[in-house]
Structures are given as structure tokens and as C-alpha cells.
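A lone chain, given as C-alpha cells: the form predicted on its own.
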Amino acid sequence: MAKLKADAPVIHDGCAVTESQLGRFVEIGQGSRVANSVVGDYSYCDRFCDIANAEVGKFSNIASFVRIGATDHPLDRASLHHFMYRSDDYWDDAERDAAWFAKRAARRAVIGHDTWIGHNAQVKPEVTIGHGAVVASGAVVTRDVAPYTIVGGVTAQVIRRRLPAEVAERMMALAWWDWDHAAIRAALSDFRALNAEAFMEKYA
């Protein structure tokens, strides 16, 4: 793993990062694409991820081969093919369908703070993954996921709560992900040693 820095993200070989904002201590894994997205502080994605039109919170853990905000094809037209909107790739006298691209870019996927998106999972456009939630490997998420909830399957369904509702609410109120770098370092031993309930008792 690379040494992470506050002043510049670590972007591994073969990545394409376009029209995106990357926060402090961010790492983008080999071969990944990040387009028209915001990736919050301390978040990372592993190898060969595809993140488009997304808002990724802080401390998000995104495993390899994850796809977030996959772009759509038009289902209500005579054809699905991109010759309709990437028309300039096919004809010198045709323009791109700017309205279609703008519509796709506006359909944002939102990934909350301290989330874990498992290997080869997909999160569709306009879906929100709540703070502290977990998406199991291989899941296809088509609906919002409540905070501190674990989902899995195709299409994704609730497996169980990660934390009891009252603990989850207190954790979101604490919002430790907004602490500064030094405060997180000072609490590191407690992050390691204490379960969520005991952590709340000490810091909330």
C-alpha cells in the first residue's frame, strides 16, 4: 500500500480520472476510472473500479471491480446504441446529444461516510448508500440502503443491521469522520480496541 498524503491523492498506474475532485489521503487503485465524481477524504478504491457521476463520502472502502453510477442507455427510443448520442464518432456532420449527457451526469449515486462496497458490487445511478452501510460482494444495488445496514444479492436485499438503530443514530451524531487528522490519530487505540458501543460511551 502506498504512503498516503494530505496534499495529493495516490493514483496508481492505468487510471483515468476526469472532471473529478479527490480529497485528502485518497487512493485510486490500478486501472480504475473516476469520472464526474467527488471522492471524500480518506476514501479509496481498489483495482479496476469504475466510478461515474458519484458523490463518495469520507472513509469509504471500495473493493476491486466495483462499479458505481453505471451510465444508462435510453430504453424508450428506437435503439439502445450510442450512435444516437455519440453521433460525432460516426458522422462528421453530426453533433453529440448534449442533453442526454447532461441528464446522465445529473443522476448521481451517493455513497455515505465509513461505508464498505464489496468486490464486484454495483451501485446504480440515483441510489444512496447510507453512512456506515455495507454492500456485499457481487451485489447489485438498485434502491437506497439505510445507514449501518448490510445488504447483498441481486437485486440487493437487507441481510441485517450492522449496528442497532440507537447506536447507529448516536454514531451519526458523533460524526467522527469529521474529526481532524490529529484527533483521529489520538483516538486510534480506541478505534482498534473498543466495539462501537464502548466507543460511543467514551466519545459521545
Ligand SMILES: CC(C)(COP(=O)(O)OP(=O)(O)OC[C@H]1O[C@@H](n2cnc3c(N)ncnc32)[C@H](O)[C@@H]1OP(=O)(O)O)[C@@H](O)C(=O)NCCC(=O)NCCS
Contents of the next structure:
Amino acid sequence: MAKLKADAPVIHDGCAVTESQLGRFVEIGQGSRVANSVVGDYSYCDRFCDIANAEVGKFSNIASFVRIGATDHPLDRASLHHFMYRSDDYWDDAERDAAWFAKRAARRAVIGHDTWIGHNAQVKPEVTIGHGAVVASGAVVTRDVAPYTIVGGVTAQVIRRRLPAEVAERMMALAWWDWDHAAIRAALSDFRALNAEAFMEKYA
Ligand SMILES: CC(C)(COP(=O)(O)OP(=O)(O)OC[C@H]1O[C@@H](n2cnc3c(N)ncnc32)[C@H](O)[C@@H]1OP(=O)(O)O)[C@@H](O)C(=O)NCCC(=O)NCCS
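Could I see the form predicted together with the named molecule next, after the form predicted on its own?
And the full complex, kicking off with our chain again.
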């Protein structure tokens, strides 16, 4: 029997999934937190990821210890400390700062379809990782990444293209990630055997 299913995600031990939508065939690795996020069909994260305020597309491969959407503390006030907004944790007569939390929640990170976020990488809030892009292990991504581009380093810089621009454009037009489950199964041997160019020749 297939381990992953359309009707319910596989969520491993010790996870906290809150205010989030998980798509079909999704797997959330042990000890991960997913908060205020959407995780698209077939996407997964490995162990101990922290994904907040993010829109993750389909078929995203998120390695262990990745952090997406790490929130910021206020830099321009008298203090950096969260007593200013988690105030009810400290005083019975103080309320949480709902506006501060709403502002944070609105700063969405976007991870495209068929992406690979390497081990221990970070993607900051409001950053978009284009479809087909790769983030190297250990990278800190502070700026948008173009589709089918490989970036790495702190802060992340372009390493090289994953696919030539013309092939990337055709792949995004093909949008195989929108095919249904049976169509992807039918093309499985070609996904395995063909390189991207040959795959395009056959299917585009
Ligand atoms: C980014 C990555 C995909 C590049 O793969 P590649 O193109 O085959 O890598 P190469 O070894 O040919 O390196 C290409 C260049 O990228 C650099 N590079 C590779 N990995 C890097 C990293 N993690 N951070 C910064 N630079 C990196 C190399 O130093 C090299 O630079 P140079 O051309 O100046 O010498 C790969 O190194 C990586 O990080 N994979 C993620 C692995 C992972 O997290 N696995 C978890 C399980 S899913």
C-alpha cells in the first residue's frame, strides 16, 4: 500500500500544525511546525522544519531543519523583546497586540512548485522562490529567486540556472504539476528516464 494518500496528510510525531491547509499526498516530518501556511499537493518537509506564514506550492521538497518565514522583532522601538506583543503572557491586565500579529501573518513567503529547499536553509518572509528553483543547503534567502535558478550562500546568490531559460518557460507552460494523479503515474517512467529537454519534446 502506498504510504501517502490523497485524503489525509501524513504528519509525523511531535509536529504542531496550526491554522494551515495541507494538500493531497503531503508529509510533514517529525518535530516540524507549520503555522498559518498552505502546503500544496505532494509537497513535504523532512524533520524539524519551521514553516510559518507561507504559501508552498505543489511538489516542493523541503529538507530537514529548514526555516521559512522566521518573523522579525521590532527594530525601531525601545526594546526588541516580545513582552510588547505577547503582553498577556506577562501581565493579567495586558492584551496581546493583535495588530502586530496580523502584520506578521500578512508577510507571506511563497515557495513555487517543484522546488527544493536544501538542508538547514532559511527563506525570509515576503520572499518568493520561483517554480523549479533550488535553494542550497545552509542558504539564507533574502531576495526573490527566479524560476529554475539555483541559489546558495549567506546571503543567497545565484549559483547557476537549473534549466535553460527557454526550457524553463516551456516547463512552466506545461505545468505538469497540475496533472492529475493518474496522468503523473502514466508519465512516471518518462519522469525517471528522460532529461527535462527530452521530456518537453514528448509532452509539450
Ligand atoms: C545547491 C546544490 C543543489 C548544487 O548542486 P551542484 O550544482 O551539483 O553542486 P556543485 O558541487 O557542482 O557546486 C556548484 C557550485 O555551487 C557551490 N555550492 C554547492 N553547494 C553549496 C551550498 N550549499 N552553499 C553554497 N554554495 C554551494 C559550489 O561551491 C560550487 O561553486 P563554484 O562553482 O564556485 O565552485 C547542492 O550543493 C545542495 O546544496 N544540495 C542540497 C542538499 C540537501 O540539502 N540535501 C538534503 C536532503 S533533500
